[in-house]
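Here you get one chain, nothing else, as structure tokens; it is the form predicted alone.
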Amino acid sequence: MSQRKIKTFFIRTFGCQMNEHDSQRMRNLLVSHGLRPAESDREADLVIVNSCSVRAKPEHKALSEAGRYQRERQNQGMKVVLAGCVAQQSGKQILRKAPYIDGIMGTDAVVRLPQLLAQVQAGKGPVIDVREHDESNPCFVPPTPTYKPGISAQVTIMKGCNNFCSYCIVPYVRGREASKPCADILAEVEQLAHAGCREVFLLGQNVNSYHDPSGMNFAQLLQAIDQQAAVDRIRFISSHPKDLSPSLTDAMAKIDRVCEHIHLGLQSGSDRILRLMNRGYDAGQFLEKALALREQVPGVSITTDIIVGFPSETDRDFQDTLEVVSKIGFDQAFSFKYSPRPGTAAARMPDDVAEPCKAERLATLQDLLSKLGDDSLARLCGRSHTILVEKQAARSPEALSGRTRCNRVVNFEPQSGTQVGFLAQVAIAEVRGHTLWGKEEPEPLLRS
């Protein structure tokens, strides 16, 4: 196989809105270190395909993406580095049915990046970094200071998780729960404003158990930000329901900044499931509190994950999730058919709903969750919004697109002078497909 110095990268990214900021992460390092994005992937010498465990498919996607480089591995010398959580999950497993790979780096090598890349270069593939963080070292990635964000960017302020859902893999290839401290953040925050956004969208896998060293909460660290006043918008995924504190929503309906939408996993409205899910929580705890949003928090979008079929689910356990589904009316929803991962405690659990059952129930729930969008799309026509423009429309070059507060994708006709960067008063006049359109009122709402 014919050697070549690492001089371009490309990454293929799977799964979930961490695994997108990691690849961001890893790009910036590269960066940082001298290397430059590759056109297209087959003209990279060094290929990272970040992986998602969270469900069979995108793992089985991850591990075919890998093999996809075999003959330019072996004909051209590129190198292939399999990341994220099936990396860590599976570490050296993985070399058994792809030993093609020059190195396997878990989700909290990131930080390690140059460092695995100078051991991959040097060939002393396959290179094996799958070690997790703890309190005294977190992982936590500095930001580069060449880093150019868009509009918008994310920023991670915890990692892990603690909840241990039974169908769940996140804490076994996230680690424990780890927070950021609130001066970093705001450092970082401060960073990405000078250099040109507008809106930060912040990471975690329960954001809600955030807490700084100094026992700063969630809610209080949104008042920080709010009031450093870098940023127009605040933006935040995920929440797990169990922890969403009434000091939560009372901050989404009383601080500024932050934005009217909230993420809360549902996953069943059985409680007897809940309970197999270890959830932590009952159907009516959950609707308690999501219509406690509802009142308190004008215009606020909830969206949601849902999953069908879960080991011993019944017809009575989906109309139960039917039910609740319909009560809180969600304005967007992820849902997914259960499939077992290797290592929980669910695929200890009779995988026993029959593959068309599952199949049939989430029909049903994606009809139903599909009337739900629709009619949330339609309240918002007629009406006006601030919109912060994004980009140019992608099937209009004369129109710009952005998004409502409550995080609807809105497409619209400019006035003169309004550029990507503004915030813009439109009126929604109709609804296309999925997609908001719109007429801008008079006057952009440059930043001040």
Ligand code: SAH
Given for the second form:
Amino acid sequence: MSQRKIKTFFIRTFGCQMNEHDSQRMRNLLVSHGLRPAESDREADLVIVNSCSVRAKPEHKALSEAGRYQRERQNQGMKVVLAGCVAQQSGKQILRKAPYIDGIMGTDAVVRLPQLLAQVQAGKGPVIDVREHDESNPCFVPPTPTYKPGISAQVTIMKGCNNFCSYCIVPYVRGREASKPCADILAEVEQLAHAGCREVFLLGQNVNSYHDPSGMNFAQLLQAIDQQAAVDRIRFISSHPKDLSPSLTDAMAKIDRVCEHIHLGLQSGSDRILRLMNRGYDAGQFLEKALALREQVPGVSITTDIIVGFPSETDRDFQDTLEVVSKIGFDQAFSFKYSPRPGTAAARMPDDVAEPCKAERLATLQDLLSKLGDDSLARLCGRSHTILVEKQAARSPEALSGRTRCNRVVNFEPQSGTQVGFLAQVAIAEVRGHTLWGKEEPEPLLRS
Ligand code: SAH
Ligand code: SF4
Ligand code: F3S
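Since we've got the form predicted alone here, give me the form predicted in complex with the named molecule too.
Whole complex next, starting from this chain.
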């Protein structure tokens, strides 16, 4: 069969914000090279599966997703590229499990996607690029000039992770930490603001270890973006508790543009398990930092990640986790059953918490988290909040939708004249499902 010319593409994304952002960068690159997004996956000339390997489940899902297109690949010449963390980790080994792939593209290869595609198009598959970043292989791709961001846009400020938590695959698939120079970040924020963006979401596996080549730290970067005054709001994710410095808490308290939300992974409330996880803090230190945040940053939302069933976790250890969770009263949380990841330190420990026990602990934890989440939503009701309007509310054409500074979605009835991109003052009245509803206050618009 003659080669089908690649004109349209479809990207399926698994995993965290880093992967979402990489998919966005791939979309920009492909469009700037003249390709078009396809109406549906089956119609696309090229499908890219951007994979996640943080637990066994998303890894299996990504591989079975890539395998769904075997008929289109054989009969219509569709090309399938596996990108992201599974690709980075497995390289060409993955072809033994998944021989139906035309390209394997690692996490630092996004910048070279056009070259990889040219080779795939020429039938040179399977083409493999899993080279890690180094000085001769920069990993940060500036947005293309034609990129149209939304009201809120992500900006990668650092990549990689040096922490090697014992359970985690991320340091193996995203490589060592590297920070984007402050001047490049400021230029990117300026470009996004110019194109209509009002809020930047700074991304990194551990933003607190941001270290500009000139020595600037994360709190100083926040100050620099604030002084630039290009956007209304600054958010960031994720923060590692061990590196949460008083200067960051201070920046959150004092810089008006920096929103009151922090994602701080607790992982466990047991000191013994935290040591085995190589997290670098104990439960007391976590509590102290979280409570200082609550005190110094009024209205702060603290969200977290927690793992149950880590090797050797006892009922007592699990009770310790429940206790810390209750004391902090997390506003929202993601919780997971431990999943051994080949090559990590924890994978050498026996995975000895039985599956039914993991499931029971997860259900108990999720009940508690869900109650705390409901309380947190209820506390926002009956008050007035500033909302950055992002879009029309789904299924309610009269209403607009945006987020509070503490990152909660609010749908509301607007005053006439209020539009997407405005800051609106909204009296929050009630919770419907997990969404807050309110009414805009009859006050002058804050700004457009
Ligand atoms: N850098 C982020 C975490 C990225 S991974 C941070 O440190 O906050 C996202 C979450 O996946 C982790 O916080 C952890 O809770 C979970 N996770 C990572 N590896 C896991 C594993 N092997 N099993 C279960 N959950 C895991
Ligand atoms: Fe994984 Fe730990 Fe790095 Fe987060 S800080 S990405 S949990 S190794
Ligand atoms: Fe998954 Fe890779 Fe993110 S493993 S959680 S997509 S960094």
